[in-house]
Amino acid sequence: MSLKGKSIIITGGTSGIGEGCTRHFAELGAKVVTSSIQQEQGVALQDDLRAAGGDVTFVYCDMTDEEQIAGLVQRAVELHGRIDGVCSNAGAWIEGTVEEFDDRTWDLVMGVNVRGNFLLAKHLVPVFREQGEGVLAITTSTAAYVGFPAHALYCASKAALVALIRCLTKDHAGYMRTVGICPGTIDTPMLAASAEGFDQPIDELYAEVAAKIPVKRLGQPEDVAKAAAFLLSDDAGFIAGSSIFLEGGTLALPPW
């Protein structure tokens, strides 16, 4: 399960389970290429894995401009001279239920995270093409499955990555394996946001959730960073156009 020598690109990684991948796969050898719109937190985490012997370069990345994700793949095959994976992991994130979603709130939150996946891909077939092989990992969610309440476009824009991640399965097999990674109940900065407005504080909210969970515990970043080197390591060279769960059993709960 070794990614060690191999290049990669993280998208989304600098906070949460970005940042976990960015972190884990450093650990693991990697040349990481990592990603975001946060440019101060980029530059630290960069200088911090550096500092630890790591190889990892942070590049600006607006996941919503055609012209920098270019640029982002463009960078990556110029520090190391392929690209054998990506993990795309940025992501947005919006309540609300049909009612009230807007033109703003739909362009964010498709944007980032479907029309971006598609950019991303667009922009990597040839790469991987001529490569002649490359692991695309996909983070969309349990709630490509899941109803959760106020949550309509999120789950849409999740769905809708799972689908598009079987067709590049078909459509590019042979040179470019997609697969799905779908987090549950992570404990990140995007999970605290969507706890704001609970009258109880969050440790005892966190605590309610974990104990409705069957491992008994919220997931942490570097659950899914594991999860994801597999994905892209030459050990999980047969799992393709799936994604896997990462949720502590929740999926397997009744509902009641």
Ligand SMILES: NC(=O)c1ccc[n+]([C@@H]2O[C@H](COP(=O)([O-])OP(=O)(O)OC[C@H]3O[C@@H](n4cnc5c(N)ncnc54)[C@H](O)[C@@H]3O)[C@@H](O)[C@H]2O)c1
Contents of the next structure:
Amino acid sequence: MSLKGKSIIITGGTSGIGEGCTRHFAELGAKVVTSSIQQEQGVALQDDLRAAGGDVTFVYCDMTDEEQIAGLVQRAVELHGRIDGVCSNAGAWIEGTVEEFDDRTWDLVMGVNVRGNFLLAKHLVPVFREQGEGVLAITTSTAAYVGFPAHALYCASKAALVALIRCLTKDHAGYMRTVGICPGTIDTPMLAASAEGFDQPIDELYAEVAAKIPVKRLGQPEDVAKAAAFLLSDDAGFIAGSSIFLEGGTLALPPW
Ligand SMILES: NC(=O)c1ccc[n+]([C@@H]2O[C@H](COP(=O)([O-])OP(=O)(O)OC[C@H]3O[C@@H](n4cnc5c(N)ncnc54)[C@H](O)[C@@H]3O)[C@@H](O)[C@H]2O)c1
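The form predicted in complex with the named molecule is what I want next, because the block you gave corresponds to the form predicted alone; please supply it.
Zooming out: every chain and molecule, the one shown earlier first.
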């Protein structure tokens, strides 16, 4: 399994899971274009990894803006001549029930999570078709399958991705391999934001959650990064259209 010398794009690549992917892929010797809407963190991460010998370029890209998505794809091709794989990881999370949401919230969560992936695929397809190959790995979530309380919009957006992954697999068979990654509880800034609503110190809360997970710990960004590296590599060449769980066994638990 190797990403050495491969041209890889990562979206949402400057925080949490995406940052873990950027660091891991750079260590594996990939030529990485990492992107997000976190300009400062992006440049700092790029400089940090370049100082360690990594081939990493940060490109600002808001996944709600089609022109910027097209620009991201074009920039990676300009820099590295081709694109071997894409780790589409950018995500928006907002908690609430259907009564609490307005159109702005819908547009943001669906805009980043669903429309963003839809448009990214649209701009990748011509590149992959021309090359005759390419892999798109989309970060969805166990939330696609579990009805988490007050998560209607987020869960619906992640479930939409599971369907999108199947359709892309069928429509672009032969030159684009699309796979999904469904993380469970991963220790990232997004998880910390979701813990804010609890009146319990975060360490205590995390310890309680970890005790319930069959492997007895929270996931770390590196857990997802290692799985993503495998799914993007040629060793995963027979995996297509599926969304793979990385949740420490949580979904094996009985519902009581
Ligand atoms: N942390 C978890 O427990 C968990 C579980 C399942 C799935 N996920 C998914 O994993 C992915 C990464 O989440 P994380 O936990 O690392 O969160 P995070 O908040 O640490 O990172 C999210 C990243 O997405 C980027 N982003 C947000 N809006 C964007 C936009 N409009 N355009 C471009 N980039 C944008 C942010 O800049 C950031 O880099 C998300 O898709 C999330 O839904 C996370």
